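In the block that follows, a single chain appears as structure tokens, in the form predicted alone.
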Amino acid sequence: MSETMLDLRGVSKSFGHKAVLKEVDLSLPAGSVLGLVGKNGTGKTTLLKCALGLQRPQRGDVHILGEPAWELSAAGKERLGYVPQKIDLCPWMNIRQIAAYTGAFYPRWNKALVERMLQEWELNPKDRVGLLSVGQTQKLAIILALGHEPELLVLDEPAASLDPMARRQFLETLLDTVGERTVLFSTHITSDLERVADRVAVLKDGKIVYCGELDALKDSVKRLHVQAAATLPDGSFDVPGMLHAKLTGNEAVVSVQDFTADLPERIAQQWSASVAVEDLNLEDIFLELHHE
């Protein structure tokens, strides 16, 4: 069995009287790459800080790397890189100075890989880092989180701030580094999720509506499209998995989670209709589970 690299159960967390939180369970076993998604606001960042012992939440519990969240030790943070979403780096450091001092928290710090990337991502150590373009701060809060070769990686919306072309760059370092490693980010770009990542956990209003495999959260989300040789009924009309649906006289679109195979032929005989069977991608699927 995997060893489970992150673990919460029942977390909740409220600011004042607002709830963000609520009864999270979410796991994530060693050696995997789980993207974090959820509309702006549904509380991913508030989610990644109590996974990492940066907040601390009212209820439930968080282990990470097999420690309390709360009191992971420092060897447990040796193994740990993270990104925020909102980075904080040294103004007044140049870019080889701040890879310097970050390395020397750290007893294994890959000097090579730091050196190989800025070059890549065309950032010139000489730069000083309060001058750099939003996007470079990003790439360099990457660089400097891969640097000492963590084996869990955590990453608030990494890609936010960059080009297409600095994103492909990412995620190809991402899927070249990561190898063994295990990685949890949060994004809203659900095409690069697509691209790294194996599972998915999908956030709404708090709660975890979806933590698995991303091939099996796209064979469970359908989309049909309904025929029928009368016209269906507007208040009536209901299938099993149903998300929602849009009526039009005898034809019907309908969203569906929990598809089984057999569903198509159970509809078709019910209503006397043939049924067409669309897949989605992630971004429908998110819209689809999001839809009000």
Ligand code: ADP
Given for the second form:
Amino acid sequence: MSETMLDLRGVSKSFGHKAVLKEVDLSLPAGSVLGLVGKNGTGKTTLLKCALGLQRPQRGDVHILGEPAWELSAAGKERLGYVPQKIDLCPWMNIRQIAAYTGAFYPRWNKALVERMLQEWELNPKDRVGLLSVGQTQKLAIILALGHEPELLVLDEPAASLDPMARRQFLETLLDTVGERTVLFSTHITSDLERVADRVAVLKDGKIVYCGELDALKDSVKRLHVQAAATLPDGSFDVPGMLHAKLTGNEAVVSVQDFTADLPERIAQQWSASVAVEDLNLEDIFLELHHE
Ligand code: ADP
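Could the form predicted together with this ligand be given as well, to go with the form predicted alone?
Up next: the whole complex, starting with the chain shown before.
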């Protein structure tokens, strides 16, 4: 069985009266790339900080790299790379200086890797950190987080400053570079996940409403078009795994989670209806999961 790099059990975190995480369970197997997706302000940063032991939840257990996150050892921290959303690097240094400065904190530092990545991402070692664009700063922060070759890389909105066209390409390059490492990254943009993440966790209203393989999510959430012989009852119309339904006379458009191949037939029998199944793209799936 593969090692679990990160394990959250029943994690709840509030700020004052505001409950941000509500009994969150999440686990991350070694070698996977997990995209944590949720709207802005849903608690992705809070979840990542709790996972890293930077914030302490009021309830629940968090283990990272097999250790309790809140008491993570120095050896554990060396196996970890983290790029926060708000990057704070010494602005007066140039890139070469900040790379040397950061490397000095780690017994193991791959200078050749750092230099190669700087070249690939077209960052000039002589450039001053404080004068870099937001996108360049983000790239630099990622390179610095990879210098000690962490086994687990945690990135909070890594493509936040990039335009939509550049985002996916950047993420794909990033994932090529990180190779076999385990990666957890957050994003509020669904398309960031395609071709980049192999697993996805959807955070909504403080809970993980889906966690699993990306392909399985696509198999799980479907839209059904139901056409019944008689008018469908607005109050009592129900379907297993229903996320929401829109009824108009004898027709219903229903989105469901946990779709199974026999569901259309069951609905057809129960409501004397014909049922057509619509596959959804990731954007639509995300909207269906977030439908109020
Ligand atoms: P996301 O990363 O999904 O945008 P955050 O985790 O940053 O969401 O924030 C979730 C919610 O928690 C927001 O409403 C935010 O205002 C609140 N929050 C986050 N950190 C703090 C804090 N230190 N004190 C009070 N409220 C906070």
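Take the two forms, find the largest set of C-alpha atoms that superpose within 1.5 Å, and that set is the rigid core. Positions refer to the first chain, counted from 1. Only a predicted model underlies this, so the values are computations on that prediction, with no experimental measurement involved.
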inquiry  = Once you overlay the rigid core, does the Cα of S12 travel 2 Å or further between these two forms?
reply    = no
